[in-house]
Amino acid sequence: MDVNWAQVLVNSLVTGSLYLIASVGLTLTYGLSGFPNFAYAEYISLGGFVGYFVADELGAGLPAAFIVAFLVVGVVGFLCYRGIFQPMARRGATIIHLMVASIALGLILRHLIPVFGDFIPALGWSWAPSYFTITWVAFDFGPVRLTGLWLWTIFTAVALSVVLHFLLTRTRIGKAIRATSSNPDLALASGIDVEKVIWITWFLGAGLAAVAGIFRGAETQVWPMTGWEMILPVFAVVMLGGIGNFYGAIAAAFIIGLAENIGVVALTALGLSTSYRIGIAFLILIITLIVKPQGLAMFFRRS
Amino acid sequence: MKPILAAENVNAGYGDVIIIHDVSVEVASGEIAAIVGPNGSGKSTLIKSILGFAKLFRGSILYQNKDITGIASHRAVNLGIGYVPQTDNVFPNLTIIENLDMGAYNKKGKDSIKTGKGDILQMFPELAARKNALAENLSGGERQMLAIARAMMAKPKVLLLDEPLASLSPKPSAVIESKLEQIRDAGIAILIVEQNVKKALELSNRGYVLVNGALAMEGESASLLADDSFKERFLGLEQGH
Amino acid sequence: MAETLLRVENVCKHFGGIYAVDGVNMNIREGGIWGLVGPNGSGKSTLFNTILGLQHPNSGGIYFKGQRTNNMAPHQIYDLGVVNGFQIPRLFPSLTVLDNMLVAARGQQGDGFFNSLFLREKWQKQEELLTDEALDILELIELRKHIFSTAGELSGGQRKLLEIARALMAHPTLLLLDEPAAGINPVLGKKVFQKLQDLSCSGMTFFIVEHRLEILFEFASWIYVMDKGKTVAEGNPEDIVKEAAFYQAYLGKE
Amino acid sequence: MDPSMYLLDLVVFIGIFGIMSLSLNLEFGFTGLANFGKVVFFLIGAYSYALLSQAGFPFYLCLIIGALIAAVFGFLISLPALRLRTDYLAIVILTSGEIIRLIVKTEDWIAGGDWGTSVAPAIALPGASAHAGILVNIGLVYVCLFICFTISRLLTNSPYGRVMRAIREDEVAAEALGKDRAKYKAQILMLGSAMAGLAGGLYVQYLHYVLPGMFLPIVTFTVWIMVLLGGPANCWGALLGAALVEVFDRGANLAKDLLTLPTDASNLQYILFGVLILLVLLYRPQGLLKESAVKTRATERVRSLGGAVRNKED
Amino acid sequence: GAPSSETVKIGCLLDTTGDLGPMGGRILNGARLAVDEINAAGGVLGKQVELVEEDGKTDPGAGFDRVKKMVEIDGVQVITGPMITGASLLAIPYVKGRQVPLISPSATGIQLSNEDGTEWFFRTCLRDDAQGMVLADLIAEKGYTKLATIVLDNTYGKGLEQAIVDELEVKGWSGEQVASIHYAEGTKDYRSELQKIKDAGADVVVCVSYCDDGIIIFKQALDLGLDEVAWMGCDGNYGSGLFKDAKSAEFMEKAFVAGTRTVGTGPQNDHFVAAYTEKYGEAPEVYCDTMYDAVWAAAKAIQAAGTYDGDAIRVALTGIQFDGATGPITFNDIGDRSSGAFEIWEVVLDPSTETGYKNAPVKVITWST
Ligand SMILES: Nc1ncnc2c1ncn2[C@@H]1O[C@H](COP(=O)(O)OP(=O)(O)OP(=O)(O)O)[C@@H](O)[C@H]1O
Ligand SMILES: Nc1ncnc2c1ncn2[C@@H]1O[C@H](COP(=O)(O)OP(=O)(O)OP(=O)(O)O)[C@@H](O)[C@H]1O
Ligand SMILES: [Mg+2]
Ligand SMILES: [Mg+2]
């Protein structure tokens, strides 16, 4: 049968996309504080209704919702640390518990959400989805459709790597995180403040979970479930590039974001159900854990 | 001669448990003193609760005539004082270079920072070879040079160590040496906390005996040396030997 | 003479370009204290892992008892008795040291799955024997007091003495100990070793790395020299003192 | 209507959770091992149940099986985890367990897929009372209930319990003292799971259908904060742990009946229980009731004896 | 037996958490308009009619407890849901035992008249194998060959799917089914399934989606110029909710050859549209009207009975009659609607209405057993 292979791959290229996008923030405070934070979900929902609430209720635009949505809900990121988080960590808590404390977290921001619709109701916020009112056209490059959209994610997957390139490698407070993921409290011994690089990175980290949470509502729609949809596929990259390593992340959000779309093409061709495409993805991390347990990690550390 | 840093009255410990009791221990510019004692005895809880990575219940902490009691243990490294841990004391998934470059995270000077990296790397030559190694796969001793030289890039005024010639073969264990004589001469304050205690002692110039949380002895390091109570008691060796 | 009960062939083993053993032979006879000794990084502990099973050799040979070692688990080499105290101590943190030490005590009975349900009798009596020989040990280290403390509570020294103590309770032939007496007192360490050369009389032999030669020398009855992941000399303690390449090799002088 | 018959019904619910609760417990409290994905071997054991029952086997037989069956996914289960560090761990058998649901829910051959399928009680009592076929189910939940404790208190006060705890605290320094761990992770992901196969055959036979929409991550997680709540590495933490989610999930929505809320309920109620989860894990970290030590005759004596030696020292 | 207070209760399971929450919220407005005028116009039995209102989450477990609860502690004699099969399936046995009927107003799938205890079962939707009938004529009758499915990986999506490959087999259709993709509940990048449906050079392209994935889907395939394949909806995403985006609307409007949805004519219906509309500012969604259909269905029944009894009430349903927002409402003895209506829609352009675009009804076909 024809497979339009151009567009699978296109549309694996948008889907990685995303998901670099979604996962770098994840990656980077899971290396810094050495749990998976599950809820990061949530600060992609709530980057999302942040973002509907500026462009839409207030009709201040899309750039004006991605600042202001990586704001906030930086901020949300930071609070959280600091509130539950670290006073957590101080008190010798293991990463089990940190993990399900952050469920217990994500659960309670989830259900927030449509409870500040009930109260403020210029929000718009509730169970039932919003979508953004802003479209987009689609352009056809030979066999190819793209919308502006999908370039746009693209575009920001793009830069945003090239950017935290630049951040991690070059600049104090990029080693510093570095220096902190590796052992905090030697970093402390060197004179680094470790609390302001964990505050600074945690914000950083739901700051662009928030901006995920953006294109993700702009492709599709926002209600409390947006980040939880994603975050399981979101979990396959940081882990396939090894946690804590942003270039792992960049490479595994592609080969998940192809997997999932080959895979789609492949179920069908063997009739089974596209349920299963984010089975293939796992079944891919899975079996490179087994093989590797560090990740793609392993190609990205200099020796 | 008037003491750089001081540990007064220092009651100290883990969650609410006190171990170490009304200690007071200090060190000034130019000389060496050493903590030395039985295992567990408590030298490396008070260390530790000089910068705050241990439970300071009471006492006060002077550092060049200021009160930094209770201080961020980051400001304090700040302001001078260089610390090598007992254990954990490299960032083992980051290679030699960048440990050192930690150890001068805050210091100014991209030229001065290189020249002092291009120094320690002479020193140990060890650490040279594989400079981009991860320090997580160095052997015990190599991680204990990179330990020590990682707080040298700070250039500190202050030099707390905690055992830092274990796991040291004969001769870069010779190299620390006498570099820390280097840099006592150079007018920094070394404490330091050993348990070869001879060797603690023949470096130093003032020691102090903890037990029990403690002190038990203090005095001049050539007097304790000599005296016959301390070596039967701490070094093993019997009188009159 | 004793029996041969270690035998290292030709071992290498490598780390990318780094040659941390490199065709290393020894051969080590029942009973006594046997020493290692090697500037930082020459391979000791490298060496120790791979006898142990911790780490795969690249190549060579390693013999216990006639059997061959090289691709066999940890555990099953510590079946053959086979056991070591790791230079930098890893003790069950929230464990208390009692139970520490009795986790290490070889042959219990109690700790596969049916017998723990169904023989209690039987392995409980065992159990008060081996606690009494805990005891013994943690008595002779001054960790008596602490046995209700847990592990993650003791001091660096505390702990490197621990893992040694907790060796000792699983009865080794050969126990291998990387650096016993680095920062621990000088007055208990000599008690640690007086003890270990009291035991290796009554045919336990030791295999020990220690860069404090003061105290090594005065018990060891041979000693390897490692350098850059070879062995570059040995002999007995007087004799190699007047070694050069242990001079040069070691203490770094002509 | 009959206030009793819901009450029944938490009894009910306690002891099937309380045994999932205790496999918990195993696995995570004494061995260290991070199964987020119990939900899969209590889906396993119900519809293991649910289709022996459906070929005619006596309900004992299934439940037996179901646990064996089950017992056998805890043992391949067992294979990455000797590979991989506890987050991951976490995390591939989080996902396992969603696509193994995936295929019972997509695959309707398997057991009427998303249709589910009916599945008969245990004991069935034709014309009965509503009540007696509650204590029935009571009596048979609380039996298994039993052997599942007093397993969990057999095994792991005995030296096979310190050697669980090892693996939990550094299973490479447990390895070089003799222990296998892979035979020890294996036994206890197997029993662990054939304890969760067996709650999972009691739920279906208790609830008359199998479905996997009854089979989500929440369940796990509830199993989670239960353990948690408790007190891991206590088994009597694991079951007051059970029995008070169990007593708090359905306290709140009766207690929402006698307030007047300014916003929906449902949602306060998952923000409750995310914020008492948050309260415990901050205050109360170690769980309601600590870590049992290990006791033994031995350890017993000389802590009796170990008392009076630390007195007279200090 | 039956509680003696000022009020009369009537059970209410929706899942206004989880996936279906969005859904679920808007069905309870339609059964609080219900209430609202049942109690207007004087209650039943004399008096004030309670709504017990519990959120069965998404979650059947939870449903199930809600049942359980709403039945051991409210003593409700009669419950309107659960929304969902799951919650259905297993609630089924228990009400069974303790004599309270379930009355759901979207569980639509075939197989719940099998099961025991369905006569303790009634719901105010069609099953699934009338709608499938009425889209089966629709493809047979506009001669497409090429059918392509793309329906929820659920028991609605996959009953009705079936339901309609069943029926255009009985027909002897001559076309073929050239791709068939189930999606889970969630998955909100179609991209690729899309492109396949595209690829397989499908005719016509059957979606069984509820609203809110109905749109990503619409906007995804105008993205990936499939509206130049005719396209067949269900009751699942009719209504104005899914022109909220504008391109899902521009779509429909493009490439909606029809759907179909169960319906009401007369002026019982025009009156629920205008109360709802009224009262909550947007017209009712799918499953509103049933929903209150539903509550109406309750106290008629409990009224006819002269007792609040379960039992009782069970048997007024089984000879209930009245005109509802969904038509006449009568069940059968296995308690499915025994006669109904399907509207075939499509989706016009109309600059009177707020997004531009409305659901024009194309004709309406009566059915009944
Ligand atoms: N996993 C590894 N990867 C790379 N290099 C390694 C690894 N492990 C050890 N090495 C290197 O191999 C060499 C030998 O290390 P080893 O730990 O055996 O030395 P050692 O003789 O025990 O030294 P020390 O006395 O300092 O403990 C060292 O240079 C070390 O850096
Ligand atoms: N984190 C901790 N929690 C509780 N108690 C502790 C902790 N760390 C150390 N201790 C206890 O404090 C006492 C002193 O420990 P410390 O580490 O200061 O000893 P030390 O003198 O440095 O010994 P060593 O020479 O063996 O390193 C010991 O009895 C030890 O058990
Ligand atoms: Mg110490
Ligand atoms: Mg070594």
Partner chain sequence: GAPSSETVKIGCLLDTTGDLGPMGGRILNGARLAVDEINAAGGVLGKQVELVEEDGKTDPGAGFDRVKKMVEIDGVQVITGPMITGASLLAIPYVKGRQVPLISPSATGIQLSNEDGTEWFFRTCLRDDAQGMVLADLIAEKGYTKLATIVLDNTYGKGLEQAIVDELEVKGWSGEQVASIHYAEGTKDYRSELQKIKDAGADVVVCVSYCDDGIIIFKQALDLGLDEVAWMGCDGNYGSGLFKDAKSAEFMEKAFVAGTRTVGTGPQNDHFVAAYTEKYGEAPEVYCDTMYDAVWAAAKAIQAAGTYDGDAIRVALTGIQFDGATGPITFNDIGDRSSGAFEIWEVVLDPSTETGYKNAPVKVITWST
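In this text, the rigid core denotes the largest set of C-alpha atoms whose superposition between the two forms falls within 1.5 Å. Residue numbers count along the first chain shown, from 1. What you see is a predicted model; the values in this text were computed from it and never measured. First, how it differs from the form predicted on its own.
- Leu267: CA moves 2 Å or more between these two forms after rigid-core fitting.
- After superposition on the rigid core, the Cα of Ile284 moves by 2 Å or more between these two forms.
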Given for the second form:
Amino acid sequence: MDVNWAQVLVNSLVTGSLYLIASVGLTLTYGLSGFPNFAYAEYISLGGFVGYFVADELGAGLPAAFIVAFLVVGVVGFLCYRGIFQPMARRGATIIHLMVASIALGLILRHLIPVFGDFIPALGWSWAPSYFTITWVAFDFGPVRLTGLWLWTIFTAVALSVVLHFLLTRTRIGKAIRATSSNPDLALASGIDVEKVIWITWFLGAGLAAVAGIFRGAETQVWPMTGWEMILPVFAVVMLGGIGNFYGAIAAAFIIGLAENIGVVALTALGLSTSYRIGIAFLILIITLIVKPQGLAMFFRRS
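Got the form predicted together with the partner chain; any chance of the form predicted on its own too?
Chain alone follows, minus partners and molecules.
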């Protein structure tokens, strides 16, 4: 079997870029709040649905879809934390309690999406898959083929990395996020409004999940399980990169993207279904938890 390794590397870059966009928000909120929010999958799905409504149903275009989805889902993420997880934490809820609550919240959000579609048919939301009608131009560079959507995914991941680097290192709120993530008690004693920092982070995290949902939906389809189909690789990125470590997440996203695409080549060569590619992220997640629970954080200063 002849393998176009140049195309495999490009596919890995695209996959890693999508995982980076999807995982950054989760790793930051996980690092600050101290529990895995499984409802993050539904933030991704909701972002895809909002983006589809704005871009296709309203015809406002993809840039407007990104902005509206970021703001809408960002507010949803903030309200979920402010109305559910923060009160639970104040009442002494453990990590297990918060995690189970996030699973329940995710189920509620997942089933509310088509309900909104039933009450407001103009939204175009339902359990049946929806598809973006945007036509993407394909570019051939020698043995490599790229689409406009892939280029936008890579560009967004690079821009996000640069913007968040400067946000975390050069701005007051970024330094407050890093301080709160490293030592919340010390940050509070230093005069940092820890609650406000967590609120802002949950808003940003959910907004970034929405952006990832639009990219995923534009590449495949939009339906209530869109986010759930991505959540395992996203968690694998978070764990491999080190919980709360932004720079580790960048490296982990592309490592898992590369491993997944090489795995597709191996599965094809063995005559197996490429749907098993999801098991690669699961395997990396298990190995990380067993061998190095801190992940790549040991190689990067904590964000």
